[in-house]
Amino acid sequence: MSRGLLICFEGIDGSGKSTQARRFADWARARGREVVRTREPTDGPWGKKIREARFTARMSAQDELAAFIADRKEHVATLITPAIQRGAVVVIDRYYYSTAAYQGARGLDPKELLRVNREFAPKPDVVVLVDVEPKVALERISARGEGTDLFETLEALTRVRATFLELAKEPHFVRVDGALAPDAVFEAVLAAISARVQV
């Protein structure tokens, strides 16, 4: 049986990480692997609460963190761990690094957030950071015509990106230039992942 893998895509809002996660999942599936593509926050009750708060009134940093932890514990127990154990490739759009970056931007300690999450959540085999300048990300968000949420300001995204770049110093991270054309970004994604794991 093929070894299960956990491949994580991270980046600020508007970076293009969701597009790249989908493309990689399709690529791995075409190679005959079982692929489980998922995201955080999830569509479960805690995840829905978090998503709704993004456009209405944000929870306090501690309440928001508690909701993310509860959502992730359920996600890990019911989907991520079973899929990895049966040999699937799990492709996740946002994981605990987003919690460290976004809650870190609200004043919490990113290193402590990583420690808390790593007590129960498996460490990814590869984390792909799709990196773009916040101004570029905001232009893309605006072009979607969906409105902006309470995270999506230049100041907030600048702080979040700085934390992501600090996290990306860990050896299982790869950084790709999200300002390139989507096909070029995907080529970089494939090259980076293939250099670290066999899919």
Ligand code: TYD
The other form holds:
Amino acid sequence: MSRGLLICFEGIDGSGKSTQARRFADWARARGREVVRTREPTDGPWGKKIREARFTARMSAQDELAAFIADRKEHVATLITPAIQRGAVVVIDRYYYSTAAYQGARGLDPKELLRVNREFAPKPDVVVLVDVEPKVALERISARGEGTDLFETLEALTRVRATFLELAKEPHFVRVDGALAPDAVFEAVLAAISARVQV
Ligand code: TYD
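Taking the form predicted alone as the starting point, write out the structure of the form predicted in complex with this ligand.
Following is the full complex, with the preceding chain placed first.
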């Protein structure tokens, strides 16, 4: 049986990470692997509460952190860990690096946020940072016509990106240039993942 893998995609809103996560998941599935594609915030009760608050009254930084942690604990216990244990490739769109970057941008200490998460959440085999300038990301978001939410100001995304780039110095991280065309980004994603793990 193949070894279970946890492959994580991170990036600011509008970076194109979800497209890349989906493409990678399809690729791994086509190779015959069981793939579990998932995301945070999840579609469970905590994730729903978080999504609702984004467009209405934003929670305090502490309440928001507690909600993301509760969401992740449930996600890890019910989906991520069992899937890795049975040998699946788990492809996750956002994970605890988003907590470090986004809740860090609200004034919490990114290092402490990582520490708290690592006490219960398995470490990914590879983290792909799809990196774009906040200006480009915001242009894409407005082109989607979805409207921006309370997480998506230029100033906030600039701080979030800075933390992601700092985190990307860790060896299991790879940064790909999300300003390229989607096919070129995917080529870089595949090359980076294949250089680190056997899928
Ligand atoms: P996003 O992937 O943009 O969800 P959607 O597909 O619904 O747009 O994630 C929602 C937001 O949540 C995003 O702005 C980043 C933020 N976030 C945090 O602040 N902390 C976290 O731990 C996670 C996972 C996400």
